[in-house]
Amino acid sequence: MVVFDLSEWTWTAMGPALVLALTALALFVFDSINPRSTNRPVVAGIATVGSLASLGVAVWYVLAGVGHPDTGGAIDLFGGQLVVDQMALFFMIVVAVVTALVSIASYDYMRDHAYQAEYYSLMLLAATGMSVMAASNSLVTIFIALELASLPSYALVAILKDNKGSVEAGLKYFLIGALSSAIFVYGISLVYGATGHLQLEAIAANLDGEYNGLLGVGVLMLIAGFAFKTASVPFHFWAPEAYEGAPAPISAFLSSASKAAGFVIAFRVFTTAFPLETMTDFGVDWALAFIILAIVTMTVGNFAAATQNNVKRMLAYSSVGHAGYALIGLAALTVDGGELVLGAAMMHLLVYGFMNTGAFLFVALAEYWGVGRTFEDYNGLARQAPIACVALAIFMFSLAGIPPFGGFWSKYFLFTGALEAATVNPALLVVAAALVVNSALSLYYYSRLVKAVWIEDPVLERETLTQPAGLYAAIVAAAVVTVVILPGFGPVAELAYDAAAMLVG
């Protein structure tokens, strides 16, 4: 490990987020100089280069040992309001990867739409908020970053102004998001009333059993806020509506990057501010709440996905099911630790960022071709687009957890981590069983889409399908990583486990 010293320039530790913010500002400047520009190569190029630069900085920091215990540990900024550690950098990588893939794919998808510069700048601003969420170490900075990520997202969902479905989805997303933000802020106020602090370590140091009732309600409201951001049951109803009405690349962006950002703040808040041993002594067992939430979320998401005939809604409910899998990272935490299962959840979110983004980008490709939205409409696509359909099969089987793809290994680590934690908390046996049953159920509806494109005959004869370079490049890149991430799981697992150990320890 090559040590990179940031002691004199600590603000540069937020480099990945700063690059995204500067890229968004560059797009604003370009748009102000050339208003209403439809110069797609320039705006898409700026967004892609910026997101790849953010990814490069984040990977560089990881390789250089920034935030690692062996090189001085986490870097505190602004009096501990932000903290850059291995956990923050891990999720900054996830956000940057998804943003880059979506930027590349949007070059073709947004070809006939107005507001090109606004589209990319809003996406980069949302990504900036998500990166800041990964480093937030105070309930105030978490809320500010959450709103920075959410407000551009509402506009992105409704950006297809000539499409009534897009505008309706954006309005519903905004209204439900405003309600969840109100609940979250009220939860923050109750936690502040019980502890007198907003910084996470200070909250943990000032927990008082005298206020356990007030604190318990506050924690419950925080869970509700996180459940909305991660599209967990029962706060998942916005996801199918928003994902179906939004441009497909934005559906990919929200269901992958936004979900990962929601989980990183949940991981940090509940492991740092509310230590399980202390909270259990107060009678507030948030691990039990996450056990129930994980089982219900993965079950409802998968059963709802299995009943869908609309491909985009199927993927939306599938993303709800995967939120349930990631919740195992919190559900399986015990007083004695739990860094293994927390690290497994982080690995799953990384792999999910590739396979789920790729799946939604295939839907974007189908929309580009003018293909309908149902499974029948996808019949026989492999005859005219075999490369894209091979990639789709990789995404579907990886999402279902079929070996040897990355999705299998991340689910395997979640399963073994839950079993190990079950020696301390037998209730986790139910979580492990639910993971296996729901993964088996998901194979039904994922394979249904693979069958449609590869085996079924097309309902109508299609004209020759074009091969848009941007969409194809993003889809193939996501598929390749989903396959080749297997040999690289060692370094990924090491990074995830080190980050989880720092947080839990």
Given for the second form:
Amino acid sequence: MVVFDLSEWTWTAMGPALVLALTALALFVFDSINPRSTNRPVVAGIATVGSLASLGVAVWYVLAGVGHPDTGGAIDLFGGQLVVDQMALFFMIVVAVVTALVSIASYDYMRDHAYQAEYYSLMLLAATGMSVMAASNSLVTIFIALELASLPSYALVAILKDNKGSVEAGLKYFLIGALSSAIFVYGISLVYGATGHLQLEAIAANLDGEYNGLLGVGVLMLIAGFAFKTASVPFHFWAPEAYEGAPAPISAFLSSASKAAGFVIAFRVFTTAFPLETMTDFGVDWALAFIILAIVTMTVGNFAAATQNNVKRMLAYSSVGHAGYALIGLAALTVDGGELVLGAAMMHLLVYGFMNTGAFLFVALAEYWGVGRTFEDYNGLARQAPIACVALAIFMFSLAGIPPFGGFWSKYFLFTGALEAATVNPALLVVAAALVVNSALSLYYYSRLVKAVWIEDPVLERETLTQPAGLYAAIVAAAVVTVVILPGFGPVAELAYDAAAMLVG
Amino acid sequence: MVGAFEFAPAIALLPLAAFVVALLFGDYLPKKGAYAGILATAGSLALSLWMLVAVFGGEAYNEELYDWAIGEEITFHFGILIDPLSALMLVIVSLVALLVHVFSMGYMNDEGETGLRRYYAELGLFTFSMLAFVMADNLLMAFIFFELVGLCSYLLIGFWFRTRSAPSAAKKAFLVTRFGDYFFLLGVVAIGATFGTLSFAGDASFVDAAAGAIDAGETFHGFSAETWVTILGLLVLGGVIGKSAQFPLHTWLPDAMEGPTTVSALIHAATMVAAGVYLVARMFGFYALSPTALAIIAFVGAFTALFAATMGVVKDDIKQVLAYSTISQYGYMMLGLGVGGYVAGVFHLMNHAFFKALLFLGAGAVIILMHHEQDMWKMGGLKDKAPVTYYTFLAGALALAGIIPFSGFWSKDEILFDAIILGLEEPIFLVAYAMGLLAVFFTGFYTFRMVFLTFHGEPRTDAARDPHPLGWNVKAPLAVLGVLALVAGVANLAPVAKLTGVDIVFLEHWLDGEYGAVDGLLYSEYTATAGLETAYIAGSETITLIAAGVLALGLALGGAGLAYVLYNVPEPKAHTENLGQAREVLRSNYYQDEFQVWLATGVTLPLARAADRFDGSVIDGVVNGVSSVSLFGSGGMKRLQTGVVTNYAALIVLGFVALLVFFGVYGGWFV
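Mind sharing the form predicted in complex with its partner chain? What's above is the form predicted on its own.
Starting with the chain above, the whole complex follows.
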């Protein structure tokens, strides 16, 4: 592999994020030269090329071993404010992949929209924020990156300005987001108060047990902030509304990339700044908090999804449920290790990035066709659009965790990881049981959708459905990856485990 | 160096390729894929002969090729074991398969059958499964291909699936053998779980592990190692009894005659039925550890030999007679193996493969001659019209009846000799010997009843007066097998060797590793492990030998002679009436079918109904309850989402405060 010497140009390690930022700026430039341009091929093309370039750089860095212990380990930037290690690159890949899929799909979905360049540049700015979140290594950079990701998201949710639902969803999202950010930044201040530091390693080095109560409250508030970003219960209330009201590609973007970014900072903060052993001694057993959050989140998400009539809302709740699965990665961290389960959570987020994005993009396709929003409206779609419906079946079964799709394997590793950790902490048996029960329940509502499109007869006669190239390309690509990730799981798993081991070890 | 054994996988893979070719392109090939099958099996035969030569040259092969599941305790792999036994069996199987393929051109193609693409594809898969089973180096692989063999039998027995009887017979064969295989599977799992290995040979074989456990006096699950080995051996034996159609799981085999006669030849001579006995021979070292298991094998075999022979006496359908003779002959092999006569059992397996394939193909030829009539009472006088068929069939019949010097005599004599010398030491085995001996008489009788009814006398129908002509592709396989039925006995002329002192027991040397061999798989080692004591009449081996041989031959001739008297007349009559009530019992096969149907409907069905009721009420009730509760809970969860953003803010704050209070108290932050 190409070994890339970054010693002189360490800032280039942030390449994937920088590419996204530059793309957003390029879109601004294009828009300022051509205001109100609706030249969709150009703007969507710039966004797609930019996100693919970001993906390419991130993959190249991974292959070249940037941030790998063999090539000098994690790269610290700006005095440890940012760090580029394998986990950062891993999540940069997730963000870039989702951004690319969504950009391609948006080409068709946003066809009659007035604010083309704005839409894409906001999306890429949000993606930049998420990409930076992956590398943030200080509570300050985390907060800034988080806001950079959040603020454009609010606008994106509300971008269908003459659609009541979209605007309402945007406002609700913004209000809840503001509340959560307030709690989060308050938590940061309390942690600073207890330790005197914001940089994560420095916090870990200055945990002296003097202000345990202060620290504990601060940590809980940080958890609240992450829970908001990852749509975990009880900070999930924005998610069903926002996902339902937002344009479907944006729902895909938020539920996949934004969630992944929320998880990466949670992983980094809790493994780096608050070592479990020390924190347990201080009476701040954050793993227990994540155990509770994981169980509650899975259960609420899946149970609420079970009887939804609206497909998009069902997917929104399923996304809450999947946040619960990924939380196992933190819940199952134990004093003596846990890189396996953390790696499994990372893999789950990667697979989820494909299958969930694909599922929301199918909804985008349905909205593009104008077939309606409920399960019944989807009845019999397979007769007119078999390819897309095969892809949908793949997404649904993978989300439910049916072999041989990617979703099965990541869930399986989460399950075995939780069981392994249960030898140390029996509470994880409950988590593992909840995972199984909820997965079983989830099959019910996922297969309902498959049944609707494949087995049921259409309620109304439909006209011939068009095949928008962009949406189809994105959906098929996501479906293909959901399937072929299985043989490719070896290297992916290795990368995830390496990344997790670096963090935990 | 590229040795012969590098090509061993190809022996099995060639027929597999033929299967694929016939399946995909059969309709476009000349003879619908027959040539593909012939080429493949000829290739397999050539390679098998090469293996035989290589083993003859003092080599053997025991190699793990591919691990397909790697665990901490046990690893499952595919591997190949070529030792004298499997090399011999490979030749037998591929030879019979080749001849069956050739014969099929006459029996199936020339007779204008439809569905030939399917026929040749299934034949290829069948051959592949059996060859792979034969060369399996571990029990699990053997089990996998054992099952595939069963599947292929099912497909081929039900080849004429549009008739009523064929699918039913196929199902019966499948289910009855499955019943036995269920125990086999349990045995495989238990052996794997007990010893952590499933290999037949080598340092890490379960046979060695079992021997070690017995020596060390270990106990498993509260049983002594020896008892446990017996239990394991008997579990595996379940599969053998099913496949080799031993009592009480023999009922499928006569029905299996619904398949094409060529298929019957393959099933009976070299594949399906042979698989069971081959498995016992393959893991004979394991059975040798358990005298109890051996005794059970011997008694099952002896009883089956007699039991099936008596039923063969009253059958009118030529294929039915042969079917019961198959059951009976496999009983002999089991008897031979059970009394420690490993060489004798394998010897009979080989001879039987040749003469039974011959008899079935001969019966197939008769059926062609008779325009697809199978009732022997409608035949007669075919002797002069089809001399090739007659003389080859006669050779097969002489071998089956055990008339000197045909091959069957030598192997059956050896089995009975091994039984009597063991019985003289341990009298209980004399019962088994007596059953085997008595069966000789019946065998001679029904065999020659069949020959006389079919070929001798006057033609009794128009079809028999004007038989359908036969092609070379029918006659050539018959000729090859006819010669083998005559001369195959030369492989192991043990009685002659003992009487004259000339060393002509080739097969014994062959199986005893005189040439190539794999450690632990030798006749002498088995004998040493089993440690069976033997005795002779008047202390003299020669006297015993002559007495046993003369007795068996005399009975065979007696049976044949009785048949001659009764049936070798121009207009034979049915004499079964004279049997009185016994006739009905025999015709109804001792009511075994009825008994098994009663078992299914009278015992299993009520049990299944009860289980179904439990499933319907308790299990489904719980499941439905869970789903109602889930859906109800789902409604509650949905109501949390009111759509009012101030409610959300309140819930978030409340949720956060609840967490804060819980952890504050739990972690003691407020103290």
